[in-house]
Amino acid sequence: MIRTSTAVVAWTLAAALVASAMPAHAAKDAIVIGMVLEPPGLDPTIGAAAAIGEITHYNIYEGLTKVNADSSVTPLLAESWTVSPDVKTFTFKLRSGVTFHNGEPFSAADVKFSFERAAAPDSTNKDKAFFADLAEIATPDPNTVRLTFKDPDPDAPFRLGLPQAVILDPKSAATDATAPVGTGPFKLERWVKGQSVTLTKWPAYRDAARVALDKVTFRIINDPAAQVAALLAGDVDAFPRFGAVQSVAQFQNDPRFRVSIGGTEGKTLLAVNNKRKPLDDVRVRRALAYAIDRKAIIDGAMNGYGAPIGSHYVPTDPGYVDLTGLYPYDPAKARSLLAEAGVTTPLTLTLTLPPPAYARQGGEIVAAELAAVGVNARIVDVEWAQWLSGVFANKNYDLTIISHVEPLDLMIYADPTYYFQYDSQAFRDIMARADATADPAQRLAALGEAQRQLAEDEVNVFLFQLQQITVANAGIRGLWKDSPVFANDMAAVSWE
């Protein structure tokens, strides 16, 4: 259920009355975008939070390639590239005449610096393993970069279009988290912590003429009821990844707004600390899976928006294997497995919930379902910064609900220090085979095997694919319907 205070209800009703007479948006060169979570910093190459890329990717920073809304990959800072027959060497021809916001010229040396920094022993880049697989970064001239990987990597052009692969200026990299400098169409104007991040158009951008917006403000609004109120009042013009799913029909029936429903790479999980007893016993993790009714969570927390998943892949991923039938909803089986594992019930575990509605509302349903099999899930609501430090960094949790939105991210399970603390040599061997082959069919087969291994070990309780619900003023054009990568490409957005 949504926890809504009387004050918020009054605000929502008042906003609706005001909005009924709301004039068309006057400023055609500015826009306010709603966001659920505030990023901890503004450098996506050192932080794991997807919210960093939602603000900075394609806006402040750019990479060699661009992942588009339809998952296609096109040139960005690279004009073109070629691939060796063994799919290990990629040669990129770079755009000439590109500069950073601070006036420094962009060249192959910046690519080399950025990727070596990402692969360094002290790197906190979420795709560090990808960059560490580089055997050589050659820069034969300022406009050419040759990347040679230790193993074949047919996904390299896609990965180079993700936020963690953006190119930084060596002179600003140390301070990019608070004072970002990139080659993109927008610059940071101000960041009011806890409230908003404002970007302004960079006049010196190489393609500035096609950028319609002069100002973009990202407003941070966690509470679903407040999201509704802000849209109705005109305080927010668009809300990609809208959290108030129970209010979607209200906006679909209002001609002032346009609603789109698309897909994302979001794998929503009941994530499990695999090192905590008794969760280190696979029988206990499987018991949790049998105790959970995915459909009840999708219907109750997401108003029906979501597709069930049975491993760490979504149905649109290449090589997806449908494993949703492996752990059907079966409370009796859950109780039997807990008894078999020697667990005395009631078993008390913490369930740490970050702010997104899918976590807070889904958590209440999960807790009720677990209680039915003798597991007392004690809910602990935390803010996003607390989740990042307590759960993600310090692994101080039993269970949590989170959506992993990075594409092609099975490799996180090969890292035993990752916050799941899953340590499986069998899984690492499967991923090594997937990475070592240049044959597409063999690679997809290995990825299927990897999904099965995660499901067999039931590392986490895999819940559903997060859908992207966007509510926007009907006069806005260019917002993405689908998000293979969490980004808001504001250079493509305009008012009618």
Second form
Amino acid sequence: MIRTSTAVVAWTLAAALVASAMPAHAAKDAIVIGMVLEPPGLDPTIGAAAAIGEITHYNIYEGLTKVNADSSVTPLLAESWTVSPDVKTFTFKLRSGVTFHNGEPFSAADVKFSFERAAAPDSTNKDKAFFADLAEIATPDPNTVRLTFKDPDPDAPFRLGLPQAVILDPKSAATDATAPVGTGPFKLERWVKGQSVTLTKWPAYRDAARVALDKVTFRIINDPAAQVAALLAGDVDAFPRFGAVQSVAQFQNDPRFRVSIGGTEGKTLLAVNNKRKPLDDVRVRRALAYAIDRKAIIDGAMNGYGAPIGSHYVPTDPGYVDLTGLYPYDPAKARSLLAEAGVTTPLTLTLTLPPPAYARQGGEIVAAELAAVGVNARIVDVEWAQWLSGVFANKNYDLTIISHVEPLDLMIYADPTYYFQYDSQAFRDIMARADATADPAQRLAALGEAQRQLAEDEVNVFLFQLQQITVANAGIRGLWKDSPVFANDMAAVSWE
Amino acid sequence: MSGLAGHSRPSVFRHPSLAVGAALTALFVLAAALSLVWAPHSPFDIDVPHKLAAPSAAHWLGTDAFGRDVASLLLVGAQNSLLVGVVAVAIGLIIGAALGLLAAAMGGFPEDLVMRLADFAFAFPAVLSAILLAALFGPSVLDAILAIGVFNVPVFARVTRAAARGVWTRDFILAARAAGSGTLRISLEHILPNILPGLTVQATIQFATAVLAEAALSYLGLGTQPPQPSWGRMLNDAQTLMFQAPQLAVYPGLAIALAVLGLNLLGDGLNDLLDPRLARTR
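Having seen the form predicted alone, can you show the form predicted in complex with the partner chain?
Starting with the chain above, the whole complex follows.
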């Protein structure tokens, strides 16, 4: 009797547990993703901030191609493409039956519109030079686009998979920064300024059945300590670009979480205003490079997560040349170079620091190391918007620490009006040669020369490759480990 | 004044808060003075390989996330807190007392004007003023000093006016006036010395408030800028390491608490000691 009743009770309990667990498990179709920075808008084709793409790319908007976590390029809005032998003409066959969130059909005309808008004189697209290189955008039929570039561009399919190359609907393009309309699997539900951006699944998506999540909330948390607390409390399910580097070990030892360390395209620089005296003297810039110990910065600011770089190129990119040995840490050499350049020490420079930890923490170490060679770096902490307007737009700075996360962006150095204010005909000639050749080997050789030229001129002090630290609930599948492009592909993410 | 001093000698021992407050304040001032000439290490020396070290003979309180010596940071941070406190209180005391004396001496419209301005200034907390100044001139320790100093002005103006009005009604003022002294001379020679004890007490209390405000502003990134050590900034830096090195938050937190407690106790004790009415009741 007793045994039977115990068994009955046990079975009832088990059934109750299963019953209560089942709906809860099935209901796990919402996720909260932590983000360090809030985007200034939601149109990645007009803004420079990487945070725009982190929310919108692949989720709200799609491009012709898709750059995957392993840097491979696969079809997205284009079904397939062919390349001409001179690598100047790309013919894309578009996917048919695709519509935008607002019901407008997607066609070749939208591609033409989007790329012409990005190349327009008043465009603020961060890849404007790439689009301006388009000689012709032909649309022989609604499902075919033929792009003809002035110069060979073997990277074109890759670039077309970046956030700044997404396809917009001409009818809604003007308001996409606040009311985004794309062809992606998610739609914007709500943007609570300063707090969160919420996306919901778009039921009419062509592949809706394969999208596991119904609701994705991007919660913006600047403060590293608050990021840790939010993860521990379960307020955030995953933090793909986790900022509290000192706390990583704690999560690695906690079975509730999974931590992954991957590469990014983030080139962290001590950026230098090349037009300001005495920074216009290459000897002074080299002195800064000799004064800085990259290892101390990586260990001190990033808890060891980072790989040193010697030019504006990360080790995982094709054609990487290791130039980290060019200016080894040598304070004595730095002092003698400063003296040679006729700089009277102490030299006072401003060091403008945006909020990310690599800048704020790294900045204190940089300032201490510069002080050791007689350069008094006055630290100015700024918010993100102040950095974008003061440093990036108005070039009002001496030194700043910043990570450039865009892949293959060497050509920013060819623009003398870019905020580095680096003006070198030699570098532009090298880049022109790289662009003019269709031969991959020759192209990589030219890109190697370009890296060397930047390091010789030491335009900026090249610090380290940013690593992507992702801390996530152990039950989440499908998050990217590496980030060749700053994006969170939420259609591939699910709870197990 | 000599009569007061005669009374006060034995009563120091009757005020334990005064003794504790004076001891803590002396410790605070000594630490700041010591850091001017000596500290175990330079607070600017970054030594990343030895970051977050435990306390040892070389580093009495261990090292922070950049391998800087925490004990040295605390000592030099005391200097920073003291400087901000002294200058901010001096700004408030000089301007506030002048305005208060003026208001009490003139009466009528000037008095109303000063008092309404004081009410107006009271409406802006120091933190808000500091944010405004930081937005205008960029964050710096000077902004913090100015904001805290300006915040102190109405406090001193009110205390001075209230105390000075009481003195103006006294007979010896009437005598001084009969002897032909002008308003300015009476204010400086007779009123000011008589209200000085009250102002001293107020200055001590405001000093504590200023130390706390500096820590708060620096914690928010609006006060002392790196690499200059500041207790508030140390707290902010420690916050990201709460789980790895909680002691880093304890040291500056304790320093702020003890300094503020010491100054408050000192102010309290001085009040008891210098206020003749309270002294008689004991």
